[in-house]
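First, one chain by itself: the form predicted alone, in structure tokens.
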Amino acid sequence: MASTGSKVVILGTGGTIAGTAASATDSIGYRAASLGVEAVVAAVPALQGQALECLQVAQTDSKDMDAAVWQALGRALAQQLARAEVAGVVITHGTDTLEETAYFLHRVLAPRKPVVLTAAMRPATALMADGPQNLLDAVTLARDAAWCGVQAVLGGRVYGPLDLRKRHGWQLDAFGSGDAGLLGLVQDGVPRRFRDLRAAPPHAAAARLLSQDERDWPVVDIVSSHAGARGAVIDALVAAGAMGLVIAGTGNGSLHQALAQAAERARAAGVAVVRASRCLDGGVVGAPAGALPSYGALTPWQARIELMLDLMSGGVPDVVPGAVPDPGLRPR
């Protein structure tokens, strides 16, 4: 449903952004998902008086994030995305999974109206904090129609879901787009466009997803390629019960020799596995003889929420099947 009212939700799910520290100058020491969306709206001058609605999905650090946090998300996001009365939903996050939030957000929904992540990399108690400022940018993307779909604003940039990575640990400027480049910018107040958000439908199997129980999603588990690296941690998933693997390759998607082994002897026991590139920037390009298939462009945390879509579609042959509709991202 496209975007027909003027009233803007705010759901809350914690993080830094509600995070709170005993000094205003500590910026590292403190407690995360401290303060309800209500307290975090409330600290915005900007925001008193407009027409807005707070709701708490959940109170996370985000490096919690889990199954069930996502389903309450993805179900309460649908529901207000409905309401003719909404222009648009803010989500406050934390900032260390919120690429995999809001790539998850655009394959299950892909909504016609804006869908807007925000978080800060300060807490709420800092002398500068930069929550405030990033949520009132949040709000103005919110209520323009022509901002439809999922994307996160930070710093006055906006990403898009299938760009934002999270590049520094605790700098304010924590975040990138890669080769894909920003949205665009909110100045002053004041959007501005640089490239459009690449529409997409959601996932063939995105309503099972927020329909089915989170305890009976498919397990999929992501390992790393590196120097010394061992197959025996992919038997160990294996034995664990896992029904998918993303292997996070160095460069172009390459496995060590170990794990490479080790992948077969999954995919022997019917574990689907792909490849992917643990660099931040590029993923994988090509297919060579014998390679592992891939979702190309998508990081190794992207990949997993795709795998795991298409596992609840039906299975994952050899070559997994293209569910990404974007150009360039179809596996392979």
Ligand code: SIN
The other form holds:
Amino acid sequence: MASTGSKVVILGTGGTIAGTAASATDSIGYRAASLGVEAVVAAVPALQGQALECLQVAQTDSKDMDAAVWQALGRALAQQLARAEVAGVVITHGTDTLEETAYFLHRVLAPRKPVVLTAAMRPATALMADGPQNLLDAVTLARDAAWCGVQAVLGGRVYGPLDLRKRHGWQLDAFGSGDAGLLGLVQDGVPRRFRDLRAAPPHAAAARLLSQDERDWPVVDIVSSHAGARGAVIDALVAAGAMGLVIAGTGNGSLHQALAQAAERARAAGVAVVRASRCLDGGVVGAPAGALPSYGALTPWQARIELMLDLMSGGVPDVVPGAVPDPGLRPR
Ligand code: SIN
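Can you now output the form predicted in complex with succinic acid? The one shown was the form predicted alone.
Now the complete complex, all chains and molecules, led by this one.
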């Protein structure tokens, strides 16, 4: 549904933006997901009096993100977006898996109203907490129909759901936007747009993913290729019930020979195996004869979500092509 309303709904899921520490100078030894979303919003004077609603969907450190929270979030988001009076939705989240949730929501809902994820690198109790400004910027974007689709805003920078990368463990300026660059900026409450989000319908399996018991979602694991990699890791995951595997390869998606051999054993056992790149940017280009398929530009974490969805539509991607509408996302 396109936007006609003026209300912004803020869905809280936890993270450092809702974190507290014993001291205002402590930005490392804090507890994430301690404050409720109402308290996080109440700390931003400029939001008082605005047409907002808060809903606590989860209260988690996003390192522990799982299918149950994703499903609850996806359902809550779909419900809020369907309300005519809602202009857009903000999601407060941890930074650690922000890029995974952004990609998940993009592929599962492909919303036609603004859905703006935001987070913080410093807890709410920090001397110079970054959460309040990030939240204010997120509400500004969520109210503006020109910013429809899933995006994230941090430090005044707006990132698309395919391009968001957490690239630093603790610095305030922790995010990058891959090869694609930023969607735009928010400066003193004024958004500036550099490029549009590529419109794509949701994945064909999205509705099933949201409605089906999340314990029945296809099990897809990620393995990394590295010096001394052991095929036994893949064998163990297959024995433990993996239905799909993403191998984060070196460089342009190349695999240690021990993993390549184990990948063939996994495929022979009916497990879908794709390769990605462990490099932060670039993805995988090309499909040499005999190489495992890949989802091109997708990161290993994005490829995991895509493979889960493809498996849910009933296909091992390189054997039974599924119905992924965006050719950029098909495994090659
Ligand atoms: C989390 O991801 O929930 C904790 C770390 C953070 O938000 O920066």
